[in-house]
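Shown here is one chain on its own, the form predicted on its own, set out as structure tokens.
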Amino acid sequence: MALPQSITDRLDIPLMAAPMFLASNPELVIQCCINGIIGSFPAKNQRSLDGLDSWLAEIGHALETAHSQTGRAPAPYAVNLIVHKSNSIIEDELALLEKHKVPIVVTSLGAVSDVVDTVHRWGGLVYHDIISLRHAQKAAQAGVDGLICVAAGAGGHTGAASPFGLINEVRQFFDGTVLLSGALSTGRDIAAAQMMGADLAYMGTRFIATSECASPPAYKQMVMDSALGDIVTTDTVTGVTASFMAESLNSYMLEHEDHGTLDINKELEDALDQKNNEKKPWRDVWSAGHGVGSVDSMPPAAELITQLASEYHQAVDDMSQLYKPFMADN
């Protein structure tokens, strides 16, 4: 395993709350970090560079205050950057991340060595999300510190690979940090991810149904009301395979049944500038992963993390008993 001691020492459980578009915000990030897991948000959740600067300052101040009050450094936080030609301000975003010395940068839609070098220059780490071995190899060649293996069942843009196969093949050539994404909702899932070879679990859907999350109340309620059978995986919305809740998807597609498959590049451009209020799939079709059936409450993030920690430690204890008869010294 390859999780830096500087991170391990600041975690209560091996978990990162995934950066969720239009959902993750400073309040959620701060609560995650001060309660012992990595919090994160997409840079594009702030609609201006001044706003991004303000959010980074808010998070930094809150975590410094928590450190001074408790004597223990909170978990680090991460910011997700879109590394894609549609993102014309990536250099400005990187400059702000450098200004605030963001500990972890999650890159999406492109692994670029220049971006990795820039983050390394201020001492940050780069984790890149991948859905295939080809993506993983390209990211490793770019020098990333971690790979987020997005396996089948993940919410949002999802992968199709079995987590067993994907992690096993990634581990054959990559000795950095490995994170597993895809249908993880409980503390037992976190322990299972470690047993499969991941260093960290990467959990998104479960954090939608928290009081701090910025998603609309109706979205949170739909998450709590949905089950595995309510998740539809399709490329008909943006041209890229993604997981959506059927009720939300059906509502949108009925209104746009004559539009056909949307162009992913155009959708990204629209998402980056948000110049109009028309219904857009990246905003109005609500996503969730296959683990949605385990979500039946909407607690504060601190309460959820305490629950996940309890489940995780119980799972570890249970596994030690389960494996005991098969240990070599028996």
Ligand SMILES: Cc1cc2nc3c(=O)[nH]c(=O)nc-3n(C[C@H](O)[C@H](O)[C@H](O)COP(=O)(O)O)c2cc1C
Second form
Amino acid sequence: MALPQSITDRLDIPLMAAPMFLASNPELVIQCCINGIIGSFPAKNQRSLDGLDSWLAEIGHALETAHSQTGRAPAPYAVNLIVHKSNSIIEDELALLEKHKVPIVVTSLGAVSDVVDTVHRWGGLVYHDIISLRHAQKAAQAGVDGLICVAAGAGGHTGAASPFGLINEVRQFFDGTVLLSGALSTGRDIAAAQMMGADLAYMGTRFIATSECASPPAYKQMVMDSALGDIVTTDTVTGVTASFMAESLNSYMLEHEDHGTLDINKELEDALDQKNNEKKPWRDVWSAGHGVGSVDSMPPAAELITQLASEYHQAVDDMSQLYKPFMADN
Ligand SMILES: Cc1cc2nc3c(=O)[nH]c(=O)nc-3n(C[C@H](O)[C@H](O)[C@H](O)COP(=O)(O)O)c2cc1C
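Starting from the form predicted on its own above, please write out the structure of the form predicted in complex with the named molecule.
Let us now look at the entire complex, which starts with that chain.
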């Protein structure tokens, strides 16, 4: 297991709130970090580089203030960068991340050693999203510090692999930080992720239903009302396999028969285009993972983290009782 002490010292529980397009915002990131878990957002949630600059300044200022008021360093935060040829402004985004010395960069779609070297130069860490062993090996070769194993049932772009299979094989060649993603919703899930060999649990969908999250109220309500059977996994919407809530997907599918092809800039621009009345992936077709059935409340993030911590501690206590009859010295 490999989580640097500089991070464990700043966490209350081994959890990272995952970056979510259109959903994660500075309010959510700040509340996560000052309540002892890693918060994150995708760089593309800001429409302009100036906007990204001001979000990074806002987060940095809030975390410094919290540090000086409480005497305790908040958890580090992360920014998600899309490393894909269709992201034409990645150099400018990286320059801003360097300006603000962003502690963790989550890379999606491509793991490139140049990006890893740049982030390492300012002392940052790189965690990379993977859904297969081939991706994991390439990312490990590129020198990433962490691998986010996106297993079956995740919200957003999901993997199809069993979390057991994925983590076990990744651990055979990677001794960096391993994060587990896909349908984790409770404190018990966080403890289970650690037992499976992950250093950190990575939760997206659960954080949509928080008061800070930028998603519309009807989206949050649909997450609370949905269950596992309502999640559809399809590549029909964007050309990449992703999980959506059936109720929101159905009306879109009636209007669109074509498979999309991946063009990140177009996808993001379309989704951010408020004037466009056509239904758009992510903005109008709402994504959630297989963990929705455990989400039935929409608390502030601080309250959710307190609840997850209490469930986590209870689960760890319960587990030691569960294992007792099977321990060798019994
Ligand atoms: C609405 C939504 C948007 C997402 N957007 C992104 C994104 O922009 N970048 C990214 O790396 N992952 C994105 N993800 C994936 C999450 O980072 C994470 O892997 C996933 O939510 C974990 O599964 P869970 O939702 O079952 O907890 C998104 C997930 C959701 C639900």
